[in-house]
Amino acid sequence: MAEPGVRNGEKVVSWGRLAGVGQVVSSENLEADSQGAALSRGLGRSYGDSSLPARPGDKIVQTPLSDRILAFDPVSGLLRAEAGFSLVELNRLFLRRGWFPPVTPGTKFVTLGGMVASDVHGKNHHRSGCFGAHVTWMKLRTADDRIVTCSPHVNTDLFDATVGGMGLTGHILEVEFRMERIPSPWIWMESRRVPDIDAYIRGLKDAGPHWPMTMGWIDCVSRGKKLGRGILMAGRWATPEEAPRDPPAEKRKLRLPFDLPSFAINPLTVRAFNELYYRRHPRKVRTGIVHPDSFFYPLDAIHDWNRGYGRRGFTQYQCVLPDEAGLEAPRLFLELLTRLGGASPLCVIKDCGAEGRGLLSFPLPGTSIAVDLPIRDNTQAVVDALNAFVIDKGGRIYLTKDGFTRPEHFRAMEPRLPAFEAVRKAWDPEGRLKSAQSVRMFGA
């Protein structure tokens, strides 16, 4: 009989739908369920395989039963808590007490250690980097099974390689990071339609320097002079004045019960989607008041949309482009991706601005592009040609999103990987710490 809270052989999945079988251990006591254990995962909302098991025995202990916040300084908005500690319990508590995370992915339903693990990035990198720049501390249990703290000014290899690391390089128990002060929990928005991918590229850069955030939606599938049109959306917190009396109040959540069949979603409904999504948004400027989950997570509105793509499941292609590959490097991609049939209603542009210090941290100074590919037969032939262009113009994938990059690629468009990979084996030499995709990818 299993000890309790230890599952053998049990089905762990991503959000993508691929799936791996392993010894799942879970309690709210994380530092000792992490022993020998080869792969910490949180939540499960990585697209790919960076959260399932390398093989079917291994111990992946599960982190979101150990979710305690340990200590918070209001006068210097340092927060620590446990490594399980969900994000949306956090914006929960904080959010109508006058602080926010410094840095927030497109969904809530993250915990502390995968924020670190993934080094996520939001819709103001152009100005605040990735979470990792704000984390102050952590405590990790190394391969080995000592318990070690790291921060920017100790163990700083151990830090730079964990932060962005996708937990490769010891299991995170515990983080500390600085909150921020906002001046009111409702956020003032501005959208606008955009014609084409070329007016997209020069609204991100034009709006950058004005907005704390900004990011949006692009069609993928129009051609021609409508390539890459789209709505592009910037934010900022709304002051006392502008925001309403009551803070915003929790929205009700849709649920897909079912898998869609995997037909659903094909070029013909994907462009009806696009159309109708396009023309929703008036010709006029938009702005206004709304709430933060709508204007951060708004695919958190409906649960389980990941059914959406059918049973076999679906991966996001997210890549960024450098500034010096040339303004014109993002309508080339779109070219390529729409003659590949590379067909969806998401997709997603971004600014990113300064590399992190993580040592496989995503962004660098550039444009990042998200694109759901539903699962289909092509789905690696689609990849490595996305790859063989990002490659060629110096850009790099998402390893938090991705599950289908060959290795060659990825040592292609990562001159960071050698100093990641000299870390790792300093403090894992038997190479105990794994996952699906750190086997996939660098062959241990």
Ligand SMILES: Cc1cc2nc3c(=O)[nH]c(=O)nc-3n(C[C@H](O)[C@H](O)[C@H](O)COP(=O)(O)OP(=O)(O)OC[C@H]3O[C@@H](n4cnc5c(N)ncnc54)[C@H](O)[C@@H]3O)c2cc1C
The other form holds:
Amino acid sequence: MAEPGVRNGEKVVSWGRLAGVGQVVSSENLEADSQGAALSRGLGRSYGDSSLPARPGDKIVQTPLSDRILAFDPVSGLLRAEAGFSLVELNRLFLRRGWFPPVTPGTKFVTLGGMVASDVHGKNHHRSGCFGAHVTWMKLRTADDRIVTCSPHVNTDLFDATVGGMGLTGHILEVEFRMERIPSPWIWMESRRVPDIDAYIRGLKDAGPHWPMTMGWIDCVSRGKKLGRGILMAGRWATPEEAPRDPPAEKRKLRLPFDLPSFAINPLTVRAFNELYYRRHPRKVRTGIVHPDSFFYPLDAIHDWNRGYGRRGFTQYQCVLPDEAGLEAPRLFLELLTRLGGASPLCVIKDCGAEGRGLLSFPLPGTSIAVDLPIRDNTQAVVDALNAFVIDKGGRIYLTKDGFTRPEHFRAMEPRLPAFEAVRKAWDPEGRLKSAQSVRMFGA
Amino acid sequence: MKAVILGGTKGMGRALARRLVEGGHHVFLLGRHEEDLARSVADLSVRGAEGASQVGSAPCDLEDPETFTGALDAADTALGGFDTVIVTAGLFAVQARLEADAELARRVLTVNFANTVVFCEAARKRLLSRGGGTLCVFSSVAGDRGRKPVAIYGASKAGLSHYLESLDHKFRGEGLVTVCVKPGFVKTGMTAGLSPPPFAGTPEAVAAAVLTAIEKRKPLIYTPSAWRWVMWVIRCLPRFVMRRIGF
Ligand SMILES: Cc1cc2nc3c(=O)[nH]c(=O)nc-3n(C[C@H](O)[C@H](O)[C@H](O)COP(=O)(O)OP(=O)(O)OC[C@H]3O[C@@H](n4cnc5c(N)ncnc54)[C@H](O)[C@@H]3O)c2cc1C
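Starting from the form predicted alone shown above, please give the structure in the form predicted in complex with the named molecule.
Full assembly next; the chain just shown is listed first.
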């Protein structure tokens, strides 16, 4: 018989629609719930298996009911909150007061705990680094059920392994980080068409020093001269003079600047769609004020868009190719992707700045490329081939998006893994904390 | 509004308290755990910063009627007299456990019915002594009809609903508005072990509906509102049908 707050044998599903079964616990008391639990999960926006239970009997804590703000100092911008506090609420409360999180991922349906565990990066990575770089303090429940605090100065090993550590070093209970003061809640954006991938990489590198935020959508099915054409966007916060007088209205359902295909995603439809998307943008540079939601979270406009990929779901392949691999590395990557038939409706490209202190944080100086791969019979083979390329170029993949990378591949692309494993072992010698991903990838 | 909320740290009470402070109202929380109260006060203080609302708290335990007077005194002092009292606190347990554990059954019956009524009586007197106000109490659809899956919990809420209706009949003329809230299935920590029916509500939606009911001085609301019709049908069913179905 089920007890209130506990769901035995509950199916847990990730954003890419991978599923697992666990004993799910959720209440307003994260500190109590996390006792003896194998893993925490937030709003389940990770695509792969990082927020899924390793075994059916595992206790999994769902954090979103623990969402209280514990302190906010309007002088320093320091905000402390429970780990289940979401970015949706944060933005709803603070945008109009002139504050924004220092780093935001491309969806606001994430929790603080999830942002730390994935050490998320945003459009401003080349300037501001990952979210973890702005975290000043955390309270965790470690594997041996102790409550421990850590910061860049206290229990630093635990701090560095928890930032980007995919929940494997402890349950994050509270997070304190520094918010950013913004001059207005509106974005000044400039966007333009880019004819091919080489121009794209140059465009990103050129825009970086001038713009705090950059990113682009690319067409990753066109071949030949059009390979990697797309739209490059750069933005900054609008000044009070430029900004409209009213704060941005809360929009329930935004309209995407294009229509998302709800029908079967196949190379033909994807090609047509990309063509349209590219041509919809005027030839000349477009500038103007845009709603922060349309700039930061275009995909949130459509609820449950992940269902567009059908029952088998999809995975996202995101890798970063280091600058040292040469400016042609992204082109070679796209050529390989199209050869493998990995048609993706849209592909996101971003240039990354310096590596952060999180032991398993994803970004490194270079170019990040993210593509959605609808799950097919050959998905494993596609991921294997892409990984072989990435390893060869000295790059790596993003754990929070991954559901297919083989352990030997990850080991080959992650020289920091032994350091992470040592800290994990020190704080969890019995290996109590685990996820489906950690068992698949690290063997425990 | 100067509102006292018993149960405002969790679930629907939490959502309601947040809405109130964001609307600039003053909120005073009553609850069992000091640490939990302090965390909710911090949360509400940050959220309410713009409306310059005032937030405070004092310990109060529905299992212990001795704590009621002190708690209401503290609220009175802090708010300089309150005009609204909201009770969202209550105890829930599934029928199987209540059947197996007599002590738990006694607690559920005492907390949800007897002690809630005693608390409401204390609150009612204070409100009436200054000309009235609003008493908004969360009962449940579980009390609308004798039903197999909620025999004991439902009985405790049936008694409470009955009391609240009487109160509204008796004192509305003197300025005391009683609002009885009957939530159907709402996704909170309390119901997290149960599989949600099709139109399960969220605490935020319930909070919005309850605030409207308070403003419009409605004596009774079902929330999500679809439950009003569901329960109307259930109340109409003859006993022999009720006996056969598991609802
Ligand atoms: C549309 C979309 C766009 C995205 N864009 C970006 C982007 O631009 N940049 C980027 O970096 N990421 C991006 N992501 C990925 C997303 O930001 C991360 O997956 C994020 O971690 C999700 O947060 P969550 O609360 O849903 O966590 P979950 O998905 O529930 O969990 C993710 C990981 O965090 C761990 N975790 C969660 N809470 C806790 C806790 N309290 N204690 C310990 N561990 C915890 C889990 O165990 C799991 O390993 C995007 C995702 C989507 C769906």
